[in-house]
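Below, in C-alpha cells: the form predicted on its own, a single chain.
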Amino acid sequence: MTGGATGIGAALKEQLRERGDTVIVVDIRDADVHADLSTAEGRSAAIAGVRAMAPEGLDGLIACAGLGTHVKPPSLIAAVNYFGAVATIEGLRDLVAERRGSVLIVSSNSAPMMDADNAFVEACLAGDESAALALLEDGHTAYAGSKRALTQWMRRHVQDYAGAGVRINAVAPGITRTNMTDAVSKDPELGDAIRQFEAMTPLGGSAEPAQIANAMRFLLGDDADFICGAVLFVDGGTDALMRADSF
C-alpha cells in the first residue's frame, strides 16, 4: 500500500496486520520503502521496492498516498493523488494479477463537485502530467480534480484489469480526522470551508480513520468478490445530501 504511514492508510495498515495479513507499507516516512511519488523517479523507487519484497505476486494493492488542498504548490497535489497513483498501480498490476488480487484506490467524495470535462480532469486522463500540473491555480482544482480524475480512470479500467482477474474498486471517504484534515482546518484560507462542510453531514460530524479503513478492507476481501468498479462513499450520507438524484 502507499500512504500508510498515517491517517487511513495507517488505520488500514493496522487492521490488515491484526488479521495476519503481510502489509508492504511505500510512503515518504515510517515505511517499507521510502518513495516521494510525485516524482518520476521516487514511482520507479516504489515499484522497484515492493517488486523486490513481493516477488511472488500481491493479494492486493492499496493507493492511499495521497495530499490535501492546504499544499503548495498544488502542483504536487495532483502529481501524487493522480500520476502517482496510477503509475503506481500500472507498474505493479502484474504482481496483482498473478494472485487474482485486488486494487483498491482512495477517492474522495469532493470528487463529484468537479465536471468530467474540466480541463485539468482531461489532460491528466491523457495522461500529460506538465499539461495538466501546468494548469493547477489552487488547491482545490488540484485535490478534488485529481480525485475525479482517478476515480473515472479506475472506471475506464475496469474491464482491462478484470479480464487479467484483478478486482478493481474505489472508496470516497467524506470529511475524516486525520492529520492533513486538521492541517486544512487550520488554514485561514480553507478552514472555514471544511467546517461547514462538516456541519453539514447528514449523520453529524466527521470520521474516524478506521472507520473508512473498515469500508476498505471490505472490499479487499473474499466478500466483496464480485464487486469491480464501485465507488463506496463513506462520508456519512454528504454524497447523498448535495446529488440526491445521481447514484
Ligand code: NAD
Second form
Amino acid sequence: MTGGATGIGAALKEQLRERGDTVIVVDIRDADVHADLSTAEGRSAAIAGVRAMAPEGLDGLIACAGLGTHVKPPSLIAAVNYFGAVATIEGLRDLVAERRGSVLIVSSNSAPMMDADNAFVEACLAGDESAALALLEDGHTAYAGSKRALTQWMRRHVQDYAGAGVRINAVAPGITRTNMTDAVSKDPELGDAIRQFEAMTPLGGSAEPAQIANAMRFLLGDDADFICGAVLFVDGGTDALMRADSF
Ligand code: NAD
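Complement to the form predicted on its own: the form predicted together with nicotinamide-adenine-dinucleotide (NAD):
Next comes the full complex, and the chain you just saw is listed first.
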C-alpha cells in the first residue's frame, strides 16, 4: 500500500497486520519503501522497492497516498493523488495479476464535485502530466479533479484489469479525522467549509480512519470477489445528499 504511514492508510495497515497479513508500506515517511510519489524517480523507487520485497506477487494493492486541498502548490496535490497513484498501480499490476489479487484506489466524495469535461481532468486521463499540472491554479481543482480523474481511470480500466484476473475498485471517503483534515480545518480559507460540510452530513460529523479501513478491507477481500469497478462511498450519506438522483 502507498500512504500507510498515517491516517486512513495507517488504520488499514494495522487491521491487516493484526489479522496476519504481510503489508509493505510505500510512503514518504515511516515506510518499508521510502519514496516520494510526486516525482518520476520516487515512483520508480516505489515500484522497484515493492518488487524486491514481493517477488512472489501481491494479493492486494492499495493506492492511498494523497495530499489535501490545503497543500501548495496545487500541482503537488495532482502529482501525488493522480499521477503517483496511476504510476504505482500500472508499475505493479503484473505482481497483482500473478496472484489474481485486487487493486483499490482511494477516491473521495469530492470527486463528483468536478465536471468530467474539466480540462485538468481530461489532461490527467490523457496521461499528460506536464499539461495537467500547468493548468492548475487552485487546490480544489487539484484535489477534486485528481480524485475525479483517478476514479474515471479506474472505471475505464475495469475490463483490462479484469481480463488479467485483477479486480479494481474505489473507496470514496467523506470527511475523516486524519492529519489531512486537521490541516485543512486550521486553514483560514478552508476551515469553515469543512466544518459546514461536517454539520450537513446526514449521519452527523466525520468518520474515524478505522471506519474507512473496514470498507477497504471488504473491497480487497474474498467477500467482494464479484465486485469490480465499484465506487463505495463511505461518507455518512453526503454523496446521496448532494446528488440523490445520480448513481
Ligand atoms: P494523511 O495525511 O493522514 O495520509 C496521507 C498519507 O500519504 C501519509 O502517510 C503521507 O505521508 C502520504 N504521502 C503524502 N505525500 C506523499 C508523497 N509525496 N509520497 C508518498 N507518500 C505520501 O491523510 P488521510 O486523510 O489518511 O488520506 C489518505 C487518503 O484518503 C488520501 O488519498 C486522501 O485524499 C483520501 N481521503 C481522505 C479524506 C479525509 O477526510 N481524510 C476524505 C476523502 C479521501
